[in-house]
Amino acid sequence: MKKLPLHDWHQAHAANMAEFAGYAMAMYYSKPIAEHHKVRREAGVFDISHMGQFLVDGQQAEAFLQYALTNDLSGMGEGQARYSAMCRRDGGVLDDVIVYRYGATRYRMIVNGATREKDLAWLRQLAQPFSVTVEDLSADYCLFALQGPQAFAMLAPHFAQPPGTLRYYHFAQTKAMGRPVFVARTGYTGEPGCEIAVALDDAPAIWDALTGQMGFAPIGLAARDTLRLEACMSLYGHELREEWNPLESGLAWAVKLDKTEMLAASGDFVGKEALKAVKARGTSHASVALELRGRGIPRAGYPVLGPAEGDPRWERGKETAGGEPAGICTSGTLSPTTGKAIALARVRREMAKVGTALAVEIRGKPVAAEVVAKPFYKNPALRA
């Protein structure tokens, strides 16, 4: 396993450490509960360096980055962020990135740790029609999310322009500490926040000084994927795969089938005549919340089965109940929030409305469940 800048620190510290996208990383530093209820309630600090950093510079990086994602960035202003989907020319979801606007030839780019080898082979394949490069930033720098209800006013004395006078997916260039930071208004938990990269040799002393004085609870990946589960915000490799498109796993309002400003080379942006088609016959799957009506706690994987609990047709091993196939749970969890068994799953279409009675299938037997409203927690002040 590689190991993060701040690695040593992070055992120091009685980490429990494991396995994640290739890296060792603390999963949890007390209890993940205790850590979940520490952000909800209060704010913590997530080490998540392990997430690639791409600088995309050059005289067409508008048109290539139209050309490479599915949404629509010609809206963007400078010092804007926007997520997008970014996928394979069948369709296939390739990566869930954000992209931040300095300019008109030049933006970063955040992706995914698990996927940032192939997500910049990939873009550096698709750039060589443009006038463009893609620069690899990871190894250069840290970075840190900051979240919880109490975040803003805790980071504030500390920032030359406080994280909290920043529009909801905006982002700046200041100083934090005496020393410069990136800091955006964005983050994975459903809480209000930021995300701040800094210099490697600054990490340190910044991540020192975010523990120290400014008083953040470190947290872990652990209480991150709860969090993140409970504001209905996908992960790769779960909710999100190379194999299923974004119209039927969430993203459907992050593909623009119909923008047509700066595109370039094909004219076109990738998988774009794909997912037109998908569209045209109707998608088949549909990413849903569920919430769990008997005892049980649903995982990934876990089979999601047909219309009702105990059905006399339904047999074990298989992934039916009543004779219908109906999908699979892509996340799930105990609710430390709401205290319900809640998952997000893949379903087909006609069984994803909400009110729709299912069953998970749980060692062997089916769990009644029901389709909900996504999310399953929403705070307010998220956007204000």
Given for the second form:
Amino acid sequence: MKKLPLHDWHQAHAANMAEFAGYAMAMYYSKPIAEHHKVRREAGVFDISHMGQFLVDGQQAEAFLQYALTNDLSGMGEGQARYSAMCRRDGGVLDDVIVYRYGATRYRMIVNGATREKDLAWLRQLAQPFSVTVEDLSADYCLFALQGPQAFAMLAPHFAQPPGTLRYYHFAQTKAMGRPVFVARTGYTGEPGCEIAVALDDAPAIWDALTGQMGFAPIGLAARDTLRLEACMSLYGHELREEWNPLESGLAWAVKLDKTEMLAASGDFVGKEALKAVKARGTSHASVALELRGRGIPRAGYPVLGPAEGDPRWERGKETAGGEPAGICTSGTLSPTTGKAIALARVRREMAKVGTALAVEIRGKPVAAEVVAKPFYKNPALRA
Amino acid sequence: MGTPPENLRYSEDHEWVRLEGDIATIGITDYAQEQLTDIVFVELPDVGSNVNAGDGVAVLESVKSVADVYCPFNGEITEVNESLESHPEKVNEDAFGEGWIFKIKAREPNLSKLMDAAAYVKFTEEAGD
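Let me have the form predicted together with its partner chain next, following on from the form predicted on its own.
Every chain and every other molecule in the complex is listed next, the one we just looked at coming first.
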């Protein structure tokens, strides 16, 4: 198992460590639910240095990323960030990423930890015809997330440019404690906050200041997962997989089939033909939010049946007219914020409407569930 | 962590057992609840159901994970701790007391496969964490 640069600190402070994305990572320092509430009510810091960071540099950087990613990067200003899917030629999702534009010839890219090596190889292979290089910065930087309604106020006195002055999905290169810091107003909790990248040499001092004088509680991966799930943010390997396309995985908003700018030299973006075909014949599945109406907790991998037991149309094994299962839970938990049992699920399109009564099979028994509007939790200050 | 009481017996799956006559009360140890963390859901067996030694008869769920509670003896479920359905956190707060899970009328209960407190402490130390 690999170790994060601040491994010794986590080992000394975490109550529980486990493997994630190949790294030994803190699952929690105090208790998962207490950490969840801390972020919703105050603020917390996450060490997410397992994530991959690339620098895409060169004359054709913009054209290359327009080709490699599904979202449209045209119109992005300097200092702007954008979320995108990255697909195979058959439309399967390779990863979900955020790109940060320094200028037309230079972008930073943050990718998932578990997919970093696969992404790097893929991007370098795609980049061959372009005048561009893809450099792996992952080992040179630590990445910390500061999240929660109090985060900006706690950070402000210590940053040359206070992170709270950034607009949502914008970033800046500034200084904290006299050290260079890349700050982006992004996150994975549904709360206002930012993510910062700091050079390896500066990381211990910055982390100590964040968890010391600035007063951020360290938060582990267990709460990170329940926070992102309440906010209905996708987790690669759960909601997003290579076998599934983004149009049926809740990422249609990050696929711009009509983007044309900067694509003239290279033709269409990777996956476009396949995704166009999916759209033309109509999507068969959708990613939905479920709330359980009966007792139990839905978990990743549990079958979704539908409609619910008690409904005259319900019959186990013949959940749909075609005899196919209605779907599968991709993530699930008891929401610490709402106290409800919640899940994200991939279900057949005709069952995806809000209000549809379905059932989740828990240990062989159907438990009533209902499709509800996304997200489960929303802080209006997130984008303010 | 709460010290395992001397008057209980312990399984390698981290259940504790208190045998009084042929009635066995079963719960999970303090060590086990710490490993599970915040327990948010408990599924209890039906009173009157017959169970076999080694069966998973109850389920405890934390925000992150799902764990079975195994029955150490053959027998019939005589009572379940229904208060856990609305207060699953009792298992975290008082694993050896208020957090008991179920009772069974045991047939030929065999304590020899279970550990005493000292052996269990040694067992958890060797398991590490």
